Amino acid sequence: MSFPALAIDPFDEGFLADPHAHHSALRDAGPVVWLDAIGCYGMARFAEVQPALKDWQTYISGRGVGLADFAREEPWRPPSLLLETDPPLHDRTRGLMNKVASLASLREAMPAWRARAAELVEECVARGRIEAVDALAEAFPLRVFPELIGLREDGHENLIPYGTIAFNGFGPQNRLLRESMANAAAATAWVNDSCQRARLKPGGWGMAVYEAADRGECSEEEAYRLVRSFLTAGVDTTVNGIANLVHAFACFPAEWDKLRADRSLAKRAIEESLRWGGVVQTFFRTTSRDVDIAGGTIPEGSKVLLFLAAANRDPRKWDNPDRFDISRNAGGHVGFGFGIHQCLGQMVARLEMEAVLDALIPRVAAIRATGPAQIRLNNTLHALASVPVELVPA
């Protein structure tokens, strides 16, 4: 073995409960490590993770971005036409979705999002003490995202457990995946039904995908799978992004004072929270050829686990990386991936976070933790189950 072998299991529940506690060991062991527990290679330093995400020709996604290798085993669900494909198929499907999920359409939605964010934040401030995941981080996306897609009026609560299954599915078939699948059978059935053309409202992103199929840009079956991708990409990352943002300010209260004094730092605050919070912890790639790196060789056909959250706190890249500092220029972080496979829902997440933050700044003088944050274990996400805080009225 030409790379250091580590006994760390990145899917052990102790690891998932506090991944940042293990990241230094991964980074310090070397640019590339061998992970005995899962039988694959790993990269945790920014200098290797970001280029690997960018080099789609070498580190391919079409064999799955989870532990399972689609060249050697049957996927447990139909692969994503965005996340788990490579060019030229990826270029076609991503190009179609980029036209649907355009920045122009999001800007058109923003006035309504800002109004709804203001209403929700005022409700939360009136209560004073809230559990921010339930009251804010989940509540806001579920008020605005279904309308953006054109989903049916009922059952929006199913989006949360469905996303949990999807992201657990990128890891091994462990207890987390088995239990999330068992607990969300009804949610999966709701999503499968809701992505059908007949269930979607006109004018939403979902129907726009089917209209692309009518123009011959994709098949009807591909349209269904692409609409399903919206429901995976657009909810959990946003929920956890908002929760991590609130948690960050509760942990570093001076940063909230800094933001209220200079609202121009709002976008930097969002990017810094995405770097610091590590919403998406990991994704896999598979090597398309032998890769000579760091004095060793990763053989063709090898799974490589990329530790995105570890890269985002790599002291070789960032000064004082464990500190949440909204003055920092966190541009270039890999919180939503990097390169052609960057998260489809990243702009949705950023703009929803912006709407919530803009509503909080004038109404909240301080965000105070009233208890420890609780983690919801997930094979891929750093998901928060509970963030108890007090919102002090301005």
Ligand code: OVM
The other form holds:
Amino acid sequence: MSFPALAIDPFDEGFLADPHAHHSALRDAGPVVWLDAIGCYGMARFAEVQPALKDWQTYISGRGVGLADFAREEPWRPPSLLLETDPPLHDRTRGLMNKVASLASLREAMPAWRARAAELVEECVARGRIEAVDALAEAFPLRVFPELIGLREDGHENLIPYGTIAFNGFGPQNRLLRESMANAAAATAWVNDSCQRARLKPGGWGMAVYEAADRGECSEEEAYRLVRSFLTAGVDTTVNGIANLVHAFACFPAEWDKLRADRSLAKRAIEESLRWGGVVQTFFRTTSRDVDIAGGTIPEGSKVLLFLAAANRDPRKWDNPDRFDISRNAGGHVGFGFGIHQCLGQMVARLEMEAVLDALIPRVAAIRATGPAQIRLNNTLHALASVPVELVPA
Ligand code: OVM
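Please move on to the form predicted together with the ligand, as the form predicted on its own is already shown.
Now the complete complex, all chains and molecules, led by this one.
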């Protein structure tokens, strides 16, 4: 074995509860490590993670982007036609979905999103002390996202549990996965039902996928599964993006003063929170050939765990990486991945965060932590269960 072998288990609950505390050990051990606990290779430095994400021919997604190797194990659900595929199929589905998830339709939605964010923030400021995950981070996406997709009106409470299952599903079959799966039947049934054409409203992104099928760009069955991607990837992610954004300012109060003094920093603040917060901690790839790297060889058919969040705080790449600094140019972070699989919904995420942030800036003089933030353990997400804060009115 030419790579350092580590005993660190990246899916151990102690690791997941405070991943950043363990990342330096992973990065410092070397450019590529062997993770004995899960029998996989790992990369945690920016200099290896970003090129591996980019090299889709070598580090493939079609055998799954979780621990399970789809060449040997049955996936828990039919594979995603975006996330868990390689070109040429991926190019066709991604091309179609890029047109549906257009910036033009987001620009159209944005005025209503801003109004909704203002309304929510005003309620929160009136209450003063809030729990920001419930009051903002969940409330906002749950209002705007189902409308964007054109989902039916009932059952939105299934969206977060379904995302939680899917993101736990990229890890081993541990307690977290088992417990989220134990309650999966209702959420899964609701999602599977809601992806059908007959359930979707005209004008939304869901129906737009079926319209692509009508034009012959994909089959009806593919359209169904592509709509499922919106429902899987679109909620638990942005919920935690907003939660991490509020949490970041609660941890670094001087950054809030800086932002209020110069609102043009809002976009940088969002990017910096995506780098610092690490909502999506990891994804796996599988090697399509023997890879000579860092003085060793990763054999063909190996699972490689890419630590996106560790790369985003690699001191070899970023100055003072654990500091949330909104004047930093965090551009080039890999919080949305990199290359052909880079997050399809990244503009949805950014604009949801922007709507919330722009509503907070004029109304809130300070965001003060009123207790410790609580983690919601997940095999892939750095999810927050609770972010208690006081919003001091402006
Ligand atoms: C999907 C998907 C895409 C990105 C993330 C994800 C659960 C799922 O296409 O279903 O996480």
